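One chain is shown next in structure tokens, namely the form predicted alone.
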Amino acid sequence: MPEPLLLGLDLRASYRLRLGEVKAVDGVDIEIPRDSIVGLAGESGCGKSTLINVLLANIRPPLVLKSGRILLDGLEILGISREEVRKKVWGVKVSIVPQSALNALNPTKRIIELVKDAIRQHTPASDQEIISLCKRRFEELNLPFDSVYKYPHELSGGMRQRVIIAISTLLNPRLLVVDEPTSALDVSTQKQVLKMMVDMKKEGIIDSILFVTHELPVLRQVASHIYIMYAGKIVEYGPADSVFFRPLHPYTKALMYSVMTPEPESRARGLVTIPGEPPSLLMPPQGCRFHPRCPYVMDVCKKSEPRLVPLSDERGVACFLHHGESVN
């Protein structure tokens, strides 16, 4: 088996607050193969954005790393200083496209000034070299180059998002992490953004993508593998088609049933809401964290926490309903 581009093992991170410790990432293992698009899905508040910060080694108070290892393109990034991470990792090995394109851009600076600031953290390039690099990348992505001389508020929401993706990949990072990149966009603009990212991977500008979202239909269009996250833990993972068409964890099923898909059975069933709300990560419930909302809850679910058990080479689930089962 080839070495994965990113491997995270036993990741645990908490927010230390006056009220106590919020266990936002609690024992997560995650693997992103080379040449892949991996999806990470779950409701708001399940720990997705915190996991991103951990995977990027972007750990600042009140977030505290409790344990874990991260190997990114052969480099163990949790053991180096923040300054080394800034120079050797961010923008070079991994880049992020954050949730809000407008908030990610300084409204008082033109795009080209932001580009210069980003590039010069890694290399002492001249203005002309940066402009040439930027022009080439914008042309590759079918973006009008004159947009780099504009302020963020002069661009549409979709254009801002595409510009951020272009800036994030100027130094050809191996991994692109995108956090809810389509949540504020209309359907046609979503398609443009998705196509842009897939094309970048096909052209070798980036190697792999970690696509973080709560919009499962979006993941269905692009992801090869999917991790489902709930209350700080991974509860299911597997190839995208298997997770979509044969969900194993009750939470995964609930997520699938809460969105409409093109299949006739989905239209016949209609939308099904998930009862209750995600638990507080300050005081998560004993046992399985989904058991207060689960229609299949058993006594053991209330007392013991299910392990994330591999059912085959590619599938795994943390649910007592499936422990002891195998999947071919």
Partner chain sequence: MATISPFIIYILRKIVFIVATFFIFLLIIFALPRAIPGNPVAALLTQIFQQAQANPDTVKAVYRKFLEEFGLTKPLHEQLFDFLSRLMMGDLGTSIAFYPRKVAELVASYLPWTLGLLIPAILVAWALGNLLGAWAAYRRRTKVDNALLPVFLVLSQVPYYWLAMILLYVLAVTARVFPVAGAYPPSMSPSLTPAFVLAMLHHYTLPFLSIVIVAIGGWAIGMRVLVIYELRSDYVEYSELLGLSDKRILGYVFRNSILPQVTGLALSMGTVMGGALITELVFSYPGTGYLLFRALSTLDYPLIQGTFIILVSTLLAANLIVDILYAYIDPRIRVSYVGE
Contents of the next structure:
Amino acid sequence: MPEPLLLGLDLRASYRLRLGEVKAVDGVDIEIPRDSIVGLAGESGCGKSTLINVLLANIRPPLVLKSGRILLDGLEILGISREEVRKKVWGVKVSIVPQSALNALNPTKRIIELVKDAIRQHTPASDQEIISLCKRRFEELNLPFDSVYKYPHELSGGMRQRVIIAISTLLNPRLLVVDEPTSALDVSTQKQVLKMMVDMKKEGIIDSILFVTHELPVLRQVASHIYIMYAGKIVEYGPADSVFFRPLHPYTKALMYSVMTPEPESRARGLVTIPGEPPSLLMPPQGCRFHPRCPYVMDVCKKSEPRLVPLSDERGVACFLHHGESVN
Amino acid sequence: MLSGISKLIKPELFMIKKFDASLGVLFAVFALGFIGPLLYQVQPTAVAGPLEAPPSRQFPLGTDAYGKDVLAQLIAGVRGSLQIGATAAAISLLIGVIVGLIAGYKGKLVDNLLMMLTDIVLLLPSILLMILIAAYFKWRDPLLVSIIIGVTSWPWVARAVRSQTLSLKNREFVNLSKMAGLSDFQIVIRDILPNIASYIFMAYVLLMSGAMIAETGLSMIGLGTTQGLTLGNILFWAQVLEAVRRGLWWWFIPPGATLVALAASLLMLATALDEYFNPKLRGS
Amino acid sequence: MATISPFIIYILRKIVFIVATFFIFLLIIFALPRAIPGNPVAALLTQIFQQAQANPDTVKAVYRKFLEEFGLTKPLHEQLFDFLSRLMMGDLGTSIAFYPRKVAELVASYLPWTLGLLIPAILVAWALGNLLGAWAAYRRRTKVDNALLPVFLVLSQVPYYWLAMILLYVLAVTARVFPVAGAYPPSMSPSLTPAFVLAMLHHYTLPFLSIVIVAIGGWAIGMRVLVIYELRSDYVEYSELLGLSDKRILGYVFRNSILPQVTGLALSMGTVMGGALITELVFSYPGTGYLLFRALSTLDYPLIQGTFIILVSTLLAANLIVDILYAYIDPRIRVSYVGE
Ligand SMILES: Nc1ncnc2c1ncn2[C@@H]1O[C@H](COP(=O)(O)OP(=O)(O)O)[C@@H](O)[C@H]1O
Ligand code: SF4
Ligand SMILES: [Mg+2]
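Given the form predicted alone above, what does the protein look like in the form predicted together with the partner chain?
What follows is the entire complex, opening with the chain shown before.
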């Protein structure tokens, strides 16, 4: 098996607050193969954005790292200084399209100024070189080049989103991490943004995409692999089709079921509706974290926690119903 | 509203260091003004001893150019300043809250007109307006001084109350009250006011510190109260009678220091309350 | 379709607003002496009249001039019309205390001292306060911030004139490093010789410092909060993840935080002016504060009114300048908004 682009092992990170510890990432293993689009799905508040920050080695109080290793394109990125991460990792090996893309650009700088500042942190380049790099890239992506001379408030929301994707990837990072890119956009803009990212992968600008969302239908269109997250833990992973058509974990099943229900409105909006409340990460339930909402709950589920067990080379699930089973 | 505030105040408030420190200073200054007269029974207006005597056992803060006891003046002055500060702040608060509530709740034309008025008063510096108004009164009792300070210091309160009202008036509970047929007045009293009680309390604290500083400014230019003592009055006479150039430090340092202690602890109190009521502002 | 740029609209609106404010201020000036019970102006007339025994001719001339300018016998609307039309001509009336000097000319001779003190002090305090506040915010939850914040809080509550008294006592009366009064030595007459300029700066130091030191506190508190908020904004996070250095990002943050402080500058100038007028008294500095005090203690109403009219017009003009500057440096106003 070829070496994956990113391998994260035993990742644990918490927000340290006065009230206690919010264990937002609690023992996550994750693998992003080269040339793949990996989807990460789960309800709002389950720790997706926190996991992204850990994967980017962007850990700052109140978030603290408890354990874990990350190998990104051959480089250990946890345990080196923030300064080094900034130089060697961000923008070059991995880039992000943040959840709050609408406010992610400095409101008082023309976009080209930000681009110049960003590129010069990594390579000494003249204004002319930067401008022509930008121009070439914008043309490749069918974006109007004159938008780089504008201020963020002069661009529409969808255009801001696409411009951010373009400038995040100017230096051809291997991995692009996208945090709920479509939630603030209308349907047609969503499609454009998705297509743009898939095209970038085809053209080799980037190798792989980690695509984070709570909207499953979107994932189904693009992802090759899927991770399902619940209350700070990965509860199931596998190839996209396999997870979509043969969900094993009761939580995944509930997610899929809620997407399949023929209520046009909730489907269009990708609303995931599962009975019960997501658990508090400050005081998660004992045993299996899903047990208060699980229709298949057994005695053992309330006492001990199911490990994430690989069922085959590609699939794994954390549920007592499937321990000892194997799938192909 | 008072019960609303008392419900908001919980023991955690006392865990904020700034809160405890400012409460301590405030308590000390209030004690000086209100318990002081019981313990130190010297007439502030009577000639008590030699002229310009430095602090001594007999005159803890010395005497002024006429031989009046400075500590006795300070005790009376603190009380006078607190009284004017409290009254003026109440007047500003009343105007500011009423203007803000009406503008925010009524919206549209009323809002536009009231905010225009507010911005105009905001643009004209309050201390200059105060001087201008006070100049036309030959006799100024503490109430008049409070009114002059009060009617010129409300605009920022009006602005803040307006924006809070705006954000409250479309909430669910207000809509419910509307459907229940409550009048605008009832809705404002029952639904809006209690929700901005904590802000109003903070505004009062800030207004009070501002008003006491304004009183001192008015006094220094000769337009303070013509009846009774205030910290500003003491400073005025110290200034007119050249206390600084003649080296009588005990005459002008204590009243100024007391004023700064009072105003700074009120500001710190408001900051602490702000942190307490809006935890988002805290550190992180 | 051609549209007017938002920059122009913004400035036009500001101008209209400032002119309206000035007009309302004039109405207040006009109405106050006429509306206050007990008619202060009549009281003043009686007082002047009583002095007539001592110096009959001058006092009678003052009396006549005053009656004419205030025009108290005419109907109200005619009084207002006279008042405004005289103002348009630049005529602020005749002083009583300095009879027969004109108010405009008197104020004009004192104003430069006030502005010379005020403008540099405001700008220096603004710059230093913002730098210190940004520094405290950058080092928040460290010893630096824990030490600076209380100092800022207390400073912001110190009256200028009280600090002035202390500086005067410590540095002039006790240590004798600076002169105790005035804007220049009484033995010299104003000129542009190096000796005079040096002496003037020597007199200037303490009044300048007492305004700067106090004003720093307020600016620093404001800037500290603005920077702390700004540091948490989404663009800071994203810029960092693009690989930008701390230095660059702090540059962005400082620039964006200072924008609201520019607006604050416009609003605070009046308060600083009020404090500075009283500070002039402490130093016997020959500015408008000193003049105003003279006018107030002699109930010289024409001079009081004239001083206020000049001070407020200066302030409003300064406000307009700052507002235009703001519109120019904030691209969200300068560059047209296209939107979604
Ligand atoms: N800065 C923070 N401080 C404290 N708690 C936080 C912070 N950010 C997120 N959390 C908490 O961590 C949990 C996971 O949040 P997040 O990673 O943003 O979830 P998601 O992206 O899946 O919606 C939530 O319970 C959230 O309340
Ligand atoms: S472990 Fe038990 S409670 Fe948890 S998902 Fe599986 S069956 Fe449900
Ligand atoms: Mg998120």
